[in-house]
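Given as structure tokens, the chain that follows is alone and in the form predicted alone.
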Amino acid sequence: MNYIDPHIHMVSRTTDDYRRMAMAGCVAVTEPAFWAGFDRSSPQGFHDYFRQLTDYEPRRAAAFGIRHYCWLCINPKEAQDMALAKDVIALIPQFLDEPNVLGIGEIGLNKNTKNELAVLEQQIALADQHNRLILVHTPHLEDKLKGTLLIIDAIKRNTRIDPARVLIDHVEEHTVAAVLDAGFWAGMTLYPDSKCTPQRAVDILETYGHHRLVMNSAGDWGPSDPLSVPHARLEMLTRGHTRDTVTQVTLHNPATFLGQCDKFRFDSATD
């Protein structure tokens, strides 16, 4: 059974990842920018940044046969310092055309600040400017509804951004609702044991339902599993779902969305 990891920081990882990644029937990921442990003190250090995920990550995954795609932001972590925000967000135009960049993301908010919300504005705009998928950053823990609400409020001021042209992450079982109504695509991002993991996952999909939902390993720098979206197709098989039905949430699902942008292409994604 083939699947698609539609948010994974690959970066974090090691090459081993993607060959235990590749004998799961991974066929292809996308790479959101992300904050990586530490806060970057130049633009320079985004560009250099970006060059890493439109050249070197997309050649260590084609060694397995999983095609790289990515998106590019500064990320709601950093976009409290204004002025770097500013430098970083001149900087991505000239990376949108590489064949693997998919759009804007991950943006969204981290502690909810007026800071944060006006650098997501601004990355909405440039989305919409040129036309790119989105994929949305939720903050954790308590700020998380509070946060998610705020984004779906941005988002739908710019009245062009096709709500289905936008994935908002880290959904968890007090916001997925909010997200789905809203008409966006809702994405579950699954811990060993923090946030949402593949048990919780599955209930989410039994109470709502498989339509503009997928699943994703996120395999950041913290403690995580890049193998996480395996452990929840096997918990779905496990209370009795079919493999259709995990075929589709973890395979055409994320392709269903990610195929809107026309560069998103994977020739061995059938099961």
Given for the second form:
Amino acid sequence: MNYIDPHIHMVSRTTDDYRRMAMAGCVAVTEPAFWAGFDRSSPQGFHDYFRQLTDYEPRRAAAFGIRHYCWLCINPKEAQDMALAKDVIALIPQFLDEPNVLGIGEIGLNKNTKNELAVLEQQIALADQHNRLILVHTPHLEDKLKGTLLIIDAIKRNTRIDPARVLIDHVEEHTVAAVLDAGFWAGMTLYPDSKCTPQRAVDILETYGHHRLVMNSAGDWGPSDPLSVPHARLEMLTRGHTRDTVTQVTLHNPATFLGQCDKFRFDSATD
Amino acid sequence: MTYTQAVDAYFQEHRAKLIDIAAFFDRLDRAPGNKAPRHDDPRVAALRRCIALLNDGQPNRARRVLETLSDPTTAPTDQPGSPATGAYTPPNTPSSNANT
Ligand SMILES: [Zn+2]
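Having seen the form predicted alone, could you give me the form predicted in complex with its partner chain?
Everything in the complex follows now, all chains and molecules, and the chain you saw is the first one.
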């Protein structure tokens, strides 16, 4: 069974992980630009990171038959420094026409500050100017509910943005309804512990249905599992969901959202 | 998946998690500097509120636990403030067990 992981930070994974993901049926990944575990000291650090995402990672993935796509932005954790954010945002347009760049992301909020919100609004405007898809990061832990609602309001204020072209990630039980009700796609980010588990993600699917919901693994530098999506597929199957439903959620749903960018393609052997 | 199948599939896992929580509270009782329950650390106090709602007979427990732990304010802040701890604490709330 083939699947797409629409949010995974492959720069922090080994080549062995690409191999294991390919063996588990992964046919495409999309990698949002994010915080690297430390604050970069200059815009040049982001320039090099964007080159890594648009040049090196697609080749590393292709060796295992996986299509690699990415999203570019300054992440919310480094957006508190508005001067740095301005310089990084100015770098983005030169990369937007690279063949694997799907849009702007993962933009959003981290600590729900006014500076983060201002930088979020600038990057929503950037996506609007270039007519790109948007991928959104929501804060974790106690900041998530407030942050998600602030982000929804910020996107809605830009009335030219079609919510069906925005994927809001890291939803949990207390935020998923607000995201779906506002017309956005919702992503559940699976972690082995600490945040949304595969079991809870399947609970959310059973509660809210399969429409505009996707699952991803994050696969970042923290404790995470790049095979979380296959883990959740197994959870669905053991609960009696059909293979068609599992394929709908883990392959066709992400393909439908991502396919709104005509650069997005994947090679599927069986589905 | 039927009710019985769900119990069969998940009971042992969640039995173990429940005992983990019980052992965590026992560990806090033994810890030097413990002033609970009258001066609980705000995070522990939040956990006690969450535990109470697990058995209140109302649905949507996961959502309500997450809401109980969430920042209820709505305005963006001037500064990032302290790192997230997992349970909202109003600014300037003393942590009774800090430095102990
Ligand atoms: Zn991420």
